[in-house]
Amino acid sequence: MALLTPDDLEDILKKLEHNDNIIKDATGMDIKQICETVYGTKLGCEKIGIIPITAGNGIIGNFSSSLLAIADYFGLDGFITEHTDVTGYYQATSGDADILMMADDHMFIAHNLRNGKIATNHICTGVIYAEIASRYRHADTKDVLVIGLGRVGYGGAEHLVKKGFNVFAYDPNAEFLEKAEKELGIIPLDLDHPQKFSMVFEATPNSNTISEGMVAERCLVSTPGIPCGLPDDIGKRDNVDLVMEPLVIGVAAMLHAVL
């Protein structure tokens, strides 16, 4: 969670509504419907306990309040513990929370205390953003491009492979690329022979990772990355539908994953 800043979390619900409109136009479903389809679950009246964690670089400004706003947006009862860390954990469980949410520099989790299920943000974010890309209604092939094969990108690539897509992938880290090729059967992208894709899942912390010749005219780029990997000029020229939001979509997936 160290990449998020308070500025990233400003107006997150407005960002969600903007992206949800793009998702509905591009796929025919909103984010809640996509989560329900992927995980086979529906949100009910779960109580969400949000625990601020001080480890590492400390508490991210607006993070806990953003999670509370997300819980409220999806019709859930949420609360932020008065105390942090272990004392906060005790307070959340004593407050009859059904699901706990907490994050440090390395891991952001949701833990359902009723059924024991735990979901991590990096896997859920990878899966849901990859799923959004895969549902692009204007795509006419099963070819999809994954850029970035770290924790988020690998999870998304694995999800796409299981769905039967032809997954082309690129990562400047040769070990990541070889691992995904060996374990998942992805097709390494040949940068010397450009191929245009209608469905792109980008999962890196870098800007301008999407270059000339990678995207088809009228395509969907789905990315949780900060900053955005799609250059503005390419996005405008090729009429790209861009889904990019820093927190809510991944959290929605986490909540559905632990039900």
Ligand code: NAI
Contents of the next structure:
Amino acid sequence: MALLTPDDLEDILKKLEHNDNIIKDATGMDIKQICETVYGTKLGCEKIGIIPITAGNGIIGNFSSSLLAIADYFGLDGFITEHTDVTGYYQATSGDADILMMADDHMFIAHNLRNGKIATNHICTGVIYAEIASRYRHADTKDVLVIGLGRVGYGGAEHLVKKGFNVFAYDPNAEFLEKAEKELGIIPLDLDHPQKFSMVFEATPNSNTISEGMVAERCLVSTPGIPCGLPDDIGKRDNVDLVMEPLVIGVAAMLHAVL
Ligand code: NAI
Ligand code: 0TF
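Alt. form predicted together with the ligand, vs. the form predicted alone above:
Every chain and every other molecule in the complex is listed next, the one we just looked at coming first.
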């Protein structure tokens, strides 16, 4: 799995502001309103305990401080534990945290200690980016393209199917594609008969996953993927509305998901 780097997390709130403006223009709602609608919850005065985790590749510079900045941005109190791992967990619970946030290389979770709810970053990220794509105000069909059916993409595809969209999908991994077809009823994208979409949800760790033939002239690409799968020239030429941000949107969804 591709891990975040400290550079990805530079100027995280500036990137959020830029993306929130695009989301507002493209959907008529901001990220907070979209999270509230999807999860039916509102953030209150929860206290967020952030525990740095040293397992695997260890601490990522700017990761815990970015989570704290996100909590603050959404009006919540938060703290980073002085110690890491189990000792940090103990400190967070003793520090009266309502919600714990912590990540190793495979799993990034929010755990609400008051109601027991746990949310994972991959599902919440998939759901919220798919939801953003599906709210494109210039779309005049219910056809949406999902590129990548891994951990994030599958969750997003499932959300779109549940919402009643016609979900077309592509993944070079034939097993993943078959599984999504069988379990969710997605329509495998026919690469021999290109179709242009005005709503695209992309969730891969690769660049250039979106080709010219896939996007309509006016379209929204909503992608958590790092690096971005939309080639610059296609984005500029077709004036694509692009939502792409490395952390905050997914974390906003996680916080709303555990309330
Ligand atoms: P994953 O490895 O589980 O799934 C990626 C999928 O993309 C695989 O099934 C792979 O076969 C597929 N893929 C690769 N090339 C493709 C192509 N050209 N066309 C279609 N599908 C292709 O990865 P995961 O966990 O789903 O994450 C996806 C991306 O999202 C990663 O870059 C990850 O770092 C990023 N991510 C970003 C977050 C954010 O907040 N911005 C949060 C979580 C993940
Ligand atoms: O890098 C990742 C995920 C994050 C998805 C959110 N965009 N791709 N996970 C590793 C996080 C490791 C954090 C580290 N253990 C720490 O600093 O606590």
